[in-house]
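One chain follows as structure tokens, the form predicted on its own.
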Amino acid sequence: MKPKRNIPIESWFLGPKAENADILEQLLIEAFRDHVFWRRNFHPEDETVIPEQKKREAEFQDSISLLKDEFYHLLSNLKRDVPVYSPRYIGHMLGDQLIPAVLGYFATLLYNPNNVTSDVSPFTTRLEVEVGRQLSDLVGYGNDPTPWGHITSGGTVANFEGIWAARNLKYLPLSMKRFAFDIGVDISVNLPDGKRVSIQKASKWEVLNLRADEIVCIKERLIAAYTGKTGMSADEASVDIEGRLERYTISTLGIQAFFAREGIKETGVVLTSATAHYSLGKIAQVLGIGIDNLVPIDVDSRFRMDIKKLEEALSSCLNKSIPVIAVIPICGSSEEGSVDPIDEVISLRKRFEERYGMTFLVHIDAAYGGYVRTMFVDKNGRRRSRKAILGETGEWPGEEVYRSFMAFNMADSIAMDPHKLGYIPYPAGAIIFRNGKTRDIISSKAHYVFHEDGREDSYIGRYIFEGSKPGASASACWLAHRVVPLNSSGYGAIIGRSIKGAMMLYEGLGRISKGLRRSGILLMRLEGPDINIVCFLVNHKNNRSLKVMNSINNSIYNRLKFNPRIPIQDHNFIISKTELTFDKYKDVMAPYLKKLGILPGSFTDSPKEEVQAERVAILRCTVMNPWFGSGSSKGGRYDDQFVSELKMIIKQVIRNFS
């Protein structure tokens, strides 16, 4: 029964003093002591295996003393881990996890189902394929197509399998055009234009660019041409075109044999913005896209995707004939939290399309900033407008960023991780795909796991790339959402608060920087935030050397870093840094930079490979912790303590530089 009026998120943590640890408590053991009942009573006249006078034994007693020896030492080498609960700690991607989400991962792993098939996991395969259901729900997807998700190990994985899947649709019209041909059937495709054309008569550029939806239904439409030409069964003729076309496809031939029976001279591209996550460098490469052909869109001031500079892109593909798998767009940089502008990229294709008759999948990388969609949809479901958010958070999101998560729904596929701004524990990312049909361009078949029972839900594990899988994930994921509503009253508010705490650093660190000039010392916050991270560098006015500027920086973050070698109590406030490098942020930094006192000729004089290797150490503070901004301490609020604390540390700092 969900509740009817609204609760307070002091509720669904377990707290920085652990105040709720009474009610965790109690649930925990409650799951313990259940699962000790569904235990014992599984065949009840079954004997004991393990007898009290066994547990009497020395060598038995011994075992058990090693045990606890061996598990207190764990416990407490686990005090030297990051407080990432604290609103003190204000350093990487990380926060507390959710009562619930706690409860669901810890009451399932006692059981440790496997979610490859419902074999093995006949009830946590089923909430994962639900949680999938919420997060399509969450980012605006409809029934018309119907969408698919899982829960993936984390965003590395939820990226892969959307590029995957951008690789495998660019490339299958290809193959069905060769294999209507050899079976002698011909059948029709829409162009992404308005036009339709006979596939056998459409050029090789235009079977490569055919909308995703299109490229889904292709497969249907050989069926009926086959069982019309042969007389067989829809389902005969499925099987039949199944097992066999499978053999012309890029994933069975490998892209090397598959490019050179297909005449294939421009490898495909993938185009992503230069905030992108390293990890899609490795997907390139296992994809056999390769490095190269992942390519970098310059960033504007606010480190968003210069549209500009993707249209330029798009129009050089489109001159050269490189066909474009995807382009990527990220929802929360990992470095600086920016949001790319995910309309504009959606209106680009649609101009494309319309214009020349080209197109690519939209995939977007929303591995952090995904959960932040909950802010746009209210406990009705319905949209939110930007006013009524602005009066919540008093000035985020911009314009900007708001037309950015309300065009969510337009794109193929969207990563995002609950184990981040969802509060859920490791590992729990999410891959959702608007049109569930896009799971059979990558499925695999294991016969000894996968047996047809007619559910959609039973067998996930031939349409992932992972196998086994932990089932306790699905549990703290679909337990978490049922308690925290994936809305405004739910996931929004924890997330709004997170952003306000961040709009408050952000506004202190302006009003420090004025104080810090006085004494000669430059403070130089980078744009934003877009979400809840804050970026920003420290100088002297008299210091012109980058190397010397990242000295500084390093120091400050020398002071403010988590080090496990000292007390935990040592630690007031935590930060983390990135260092941002020229050959991805060159032009971006310059005025930062210039502003900073240092000045361009003293490193766009230096050789091309020395400027590439340049880096600018930027200090990083992620916000994720709902009582930053509006939790106090006998101190004062957070906040302010942290801005306090800075100020001398960065005066203490620049005294050695000086």
Contents of the next structure:
Protein chains: 2
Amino acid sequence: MKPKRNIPIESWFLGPKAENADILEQLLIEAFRDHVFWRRNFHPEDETVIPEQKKREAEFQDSISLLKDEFYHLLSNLKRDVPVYSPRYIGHMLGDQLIPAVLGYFATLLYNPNNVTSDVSPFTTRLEVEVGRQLSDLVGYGNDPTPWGHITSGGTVANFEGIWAARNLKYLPLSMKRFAFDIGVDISVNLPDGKRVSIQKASKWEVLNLRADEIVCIKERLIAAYTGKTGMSADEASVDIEGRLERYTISTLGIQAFFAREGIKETGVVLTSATAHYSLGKIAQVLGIGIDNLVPIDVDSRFRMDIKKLEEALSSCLNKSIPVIAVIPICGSSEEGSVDPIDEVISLRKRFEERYGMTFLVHIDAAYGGYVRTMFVDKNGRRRSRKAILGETGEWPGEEVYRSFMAFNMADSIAMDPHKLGYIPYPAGAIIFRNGKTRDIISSKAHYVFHEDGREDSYIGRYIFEGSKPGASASACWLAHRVVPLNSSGYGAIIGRSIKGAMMLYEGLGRISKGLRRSGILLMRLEGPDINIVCFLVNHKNNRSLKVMNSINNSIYNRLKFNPRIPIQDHNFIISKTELTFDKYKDVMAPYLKKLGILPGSFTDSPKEEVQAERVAILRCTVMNPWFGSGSSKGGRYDDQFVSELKMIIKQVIRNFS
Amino acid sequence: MKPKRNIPIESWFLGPKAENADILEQLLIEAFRDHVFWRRNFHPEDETVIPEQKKREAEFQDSISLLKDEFYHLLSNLKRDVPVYSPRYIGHMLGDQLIPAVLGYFATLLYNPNNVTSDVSPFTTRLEVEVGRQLSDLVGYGNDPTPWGHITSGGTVANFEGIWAARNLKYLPLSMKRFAFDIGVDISVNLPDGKRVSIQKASKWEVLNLRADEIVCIKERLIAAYTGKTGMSADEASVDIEGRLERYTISTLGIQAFFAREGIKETGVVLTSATAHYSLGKIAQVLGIGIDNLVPIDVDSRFRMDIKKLEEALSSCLNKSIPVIAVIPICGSSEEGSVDPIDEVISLRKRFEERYGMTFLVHIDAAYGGYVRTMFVDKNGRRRSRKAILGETGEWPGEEVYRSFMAFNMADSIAMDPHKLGYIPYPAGAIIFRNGKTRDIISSKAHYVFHEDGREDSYIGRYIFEGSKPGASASACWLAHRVVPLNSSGYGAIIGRSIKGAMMLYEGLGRISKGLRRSGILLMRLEGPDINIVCFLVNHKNNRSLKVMNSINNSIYNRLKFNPRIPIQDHNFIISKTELTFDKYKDVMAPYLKKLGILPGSFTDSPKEEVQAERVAILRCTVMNPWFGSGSSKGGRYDDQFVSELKMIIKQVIRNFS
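I would like to compare: after the form predicted on its own, may I see the structure of the form predicted together with a further copy of the same chain?
The next block holds the full complex; its first chain is the one shown before.
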């Protein structure tokens, strides 16, 4: 039997004490000098343009002095930054960066390639395409259809591209129907309930309810039919149709003219979880969908999308003939870290397809939770059993969370941010499409950018929203994924530890809540955690006012927040907070508030007077650091120390309120 | 008299031979060690989580070996990257990076702050706000109204935000009109022709033609009127109106429902130059405006927007009651580097406002050309005379270009990319709004992000499209702007040299064209350069076929392009190319082609057979390097060497075609 090998997490980070400074410094210098020698190797016969004599001139020296002065000013002020690398930081979604990510970023920064096209990034464009494949493999997408993924500036642009593609895909068949009519051809389309109809005879509702894989195939059928009719070659027909079909799309006509022509009154909607990140609202705005048509589905007591409510919303859309552009489950909500039941969303879609011929795209916003999937894959790329994972983390994952992660591969697109649980520096978001042909729906071209090597992947800018983009991000992701595998022996181990830390924190909070209760203080945790975010709130047992409870929690937060006005050394632990609003969370809050002694109705009786009180302040801990539950300081383990300190702070705060 | 000081350009770049490697290396190491010590200074009592003993374990050592192997693989392959720092690179819009930019980026990368909010970027958020102000000052925006600018991931997102804001602003008064009616108040609005009308009595066309400054003020007037009517306090009225007005906007309703309700048939258009970057098309698509409604205005023989054609287009919109959302002049077109007559666009707007009561936003796409404005400002922030600039560069700028840059401050918004002529690493675009209140039109909020210090600027994510974003970009821009001033003694000197290099190249091409003509070869330059991009094309005097001419130019390009399959040392000079299409450039191409001997009509007679020939391949040189026209190699000055080599290549290529 082979001895069990330890997973070398310690070699992957610089460390809270910069323990690996020697290794990182050596390689940083190596990268820099290597770059320097590269410059000198290009046309050695060229004369220097900065002769040493020049460097001795007063103006040169003055300029270097200015550089140093300003640089030291920057370095000094960076010392006031947030120590996100420390196990003591459990605030926002930020942690330490992986050594390979920093090295990959820095080495490439010196060359500054632009991944808009391989013309100006011959190597890093390939790395980006490879990162896309790595992430596609991670989420379980296969090879048929061929998936497509790329790096974005962040989660907003990643989700934006997913929804943009969904909007365009949803309405494309309407354009195709009209186009087919105008050129006098007919083709058959497969409805999601298994029926097959002529596109000419299909109703508008039917063509607005085709499956994604079907939609991207219709064009090929149109070309075949057109070839048959005109006698053109397939290539000619393709060019011809491509150009003419474009004239019918929402992209070309604009939303206003498109719908005026189609005479469709019902506005398409996007259904998402009430926990959705506020950026989905921005996206609905810019895409012309409108906030009103980004419909939040209520969540259950664990802040997961209530699948019954989703079903009701879908039924309502069905009855009113409202097209559903997409359903967006959240994997790792920003406020609570909750994971929506993705598997149930997929099952529900199947049911609606089979029973009612209604369908929609499923896009997962896994900006935060995406990399957690690494815990579900072993080093041979096989799915791990829930039992195997439980063996490492104790009580995680619950059955629902497990099933949700297992259903990733059924979604049409997934946004997941390397710069969150990928431990990569900013900027690095990512979007992956299950069917790579989707990218053609949103593609464009520039004449001054070429990809003469014939590989269409070499001109990424064509398929994405952004243009110029750092090749350095691709290197950072790529090198990190090479050194820290995207499975349970790599990222899964880091994230597993962070989840274990969160579980220990959750338990610790439970422990101190018993002691506090004896002092008349109520500490209530939001049920969880689904990943590694733990939320809780505190009240005095005699307080019935929400406003006062909010003040209590804000006071606790003020003792544990990052405060730029005090030295960072004076921060023992750093947490974050959020505010849950009644309009968003409705009934979910009631049982929590009841248990906390807040009178039902106290927050709705007089909304005008107590606008402030329509929000519930919640304390929030994001445990991204793998050493929070294992590392130790003189006072013991960090999680233990934290709950002890918290207990003390709570007592002090409550004393002031009594 | 003070002795004239040399501008220390040599101290700002690493240099083609990495001449300043010593300085940069020293400061890079300083930044790294400084960061290391910072980590150790946070809770010194904490135990190390990576003990030295651990580092000796086999798994740890294996992991470091893997890191090194993969890292060296990356370093090796980066050697195949494009030598954009060299004066020999005159291809795409890429040059060397400024030393302060690399230092600022790297130092901050180690801390990895997130500029979405100062919660996680206490220092770099301030730097970003300062960069916004620096750029606002540069373009000549004053303090009334207060401008607002920030960094984006690139030019696409910058232009996108400008057009997004323009779309929302344009239609907001319709929402306000309806809202005012519903709450039973009336206010007066100032029409651009000086008239003042009640918003209730104003026609839809009139409210769709209000000036930007007027639009952002209406809300305040609404609040005042509402306060008067209801007796609410101004604060209450503000909160109340804010929430209710939102329900009427295009952002909330979505484009389809908004226009269905307003019953407006005419689709708003955006007018831009035919030279516009393809990303404006993407933007029109995603914003629901539609490519059809992004109307290209023909350009003149210098590839500048033809102001007569713009006037015709505006008149046509006026006659048809088509709202003009924005006019977008281009400053530094991607293909030709041309500069549209911004001053004339502004004058035309004034005329349309005064005569016809019609107006529109002006957004400048100065993604490339924006930083050229530094040549027009002296170190005391005063405008420089054209004569003063001519004294440095010779024949640049022409009167039209000069006036265009002088009119920057009249535009409503400007996109300008630090990662282009700002010599900053990717990613760094920027958008600046003349009236900072515009940001409220596109803002949103998140409950888990706070800015308790009360300065609203500290939560940038609220006002922009993107969310998480690298504080490192802000540091890079800020440090660069501190060390290399945004005026003629800083950036202006670098860019001035690059323009001078372009002028010398332009002249050199003129010189060799005479010699080539004697060999029966025609070399024709596109008139220019407006900035530092020089385009030309070549033909044999007996050739009448466009297809053959394209082949000739493609063959020349193949000898001068960056080819990743051959060692970079085998590249003497690297240029780029583009293709001008007839549908885009129409009549502009005819005189050029005529002079090149291409028969008029040869490209339109048989479009079907010669689809290929509907494009004209053009050779393109972007001179961003300040040493192209001054540095030297053994063979002499780079510009001289380049034209000599070009001449030789042209002769060889033509020989093969004869």
